[in-house]
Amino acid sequence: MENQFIQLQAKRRTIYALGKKLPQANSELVTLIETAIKNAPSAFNNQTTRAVILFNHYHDDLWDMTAERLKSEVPTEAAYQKTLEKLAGFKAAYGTILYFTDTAVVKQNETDFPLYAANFADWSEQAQGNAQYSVWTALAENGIGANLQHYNPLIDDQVAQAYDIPENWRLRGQMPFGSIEAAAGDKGFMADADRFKIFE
């Protein structure tokens, strides 16, 4: 049983090589992430999830910082080339999207729900998947290639003073996105019988 959506999982995929040749204005690519984090469902409906989109000079100045901050934790000067080579691939990309926990509505909530107060950390979590997934793949519907990556809690400082972030807000991830330059490869999946149980 085929259908759309199963169809946009398997075009959805981790691209490394990204450009900055999309056809879509900066209004519309704004419109399509706000559109798909607003529809990404979290617990209680708290809308956990924020989002800082990064486009021309705000989105190399992110890839510059993080090669500075990543300068001192590389522990050669050849592993520190290949990290600034890896970056420069992130950097080529059309924007990035960051990804927040408002910290303070998780903290509301273990408040005013004090019988799931030890669920709201890990239903934000949660929130933040469902989120970067509803992106990735409407980005991927409309042709455009993207990959996820965690260089927080490293730049976390940086990203703060350089994009103006409220101190509640936990940066999760950074998405940069773009043309896609090159495919990926073949995916591979592990055997059914050790990731399903079925009782029928």
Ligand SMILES: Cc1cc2nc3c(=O)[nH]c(=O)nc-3n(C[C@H](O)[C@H](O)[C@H](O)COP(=O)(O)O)c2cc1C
Given for the second form:
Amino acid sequence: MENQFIQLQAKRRTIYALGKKLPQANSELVTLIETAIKNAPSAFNNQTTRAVILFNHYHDDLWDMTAERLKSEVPTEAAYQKTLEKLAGFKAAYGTILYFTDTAVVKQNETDFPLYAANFADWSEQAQGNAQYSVWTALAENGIGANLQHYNPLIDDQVAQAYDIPENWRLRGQMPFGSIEAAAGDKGFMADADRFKIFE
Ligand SMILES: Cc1cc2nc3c(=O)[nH]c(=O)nc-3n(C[C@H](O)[C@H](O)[C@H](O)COP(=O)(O)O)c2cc1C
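The structure above corresponds to the form predicted on its own; please give the structure of the form predicted in complex with the named molecule next.
Below, the chain from earlier opens the complete complex, with every other chain and molecule after it.
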């Protein structure tokens, strides 16, 4: 059995220690990310996932505005300092991918296909997963680390304003990426017997 894909799967990990030392040009990174998203499947091929790729000060701005936004949400000064440290780690990355769902497409699908109307919101989330996982794994294949964050919906308004985001795009995740400065931690797996059932 071929297991190149399985090996690649294992290579994709949550990398928190990210840096700016990437040999790839921005244009190569953009092509890789865009291609991975375009090839990820979606229900009815409705292509609901949108992405904004931030480099340079646009990337810095995201993590600065997140720090500013979280100030009033974190209960104590000590907790806020911890939050700032975490956010500084994301800012130390090379760039960030913002993932959105085009809710106008979801709504239109709900109207056009009433029989499946109850599914389209879930399907758009599943399409997000496909896209995010594809990008995360394609980055890993190229030796680029990434992690996945969810400061939405707290930062939605700031992000929309800063990057001219259409009204109908809903922020679903933030993926900082960059050079791998430290390996991922250990990862545990639940027992196969509790997860799988085989009938043969
Ligand atoms: C849907 C989803 C949401 C996640 N949200 C976060 C998050 O908000 N912050 C974070 O640090 N990691 C987040 N993660 C990363 C997981 O914690 C991580 O993938 C998991 O622990 C397995 O580790 P691995 O990515 O190294 O395989 C998320 C992962 C998924 C798939």
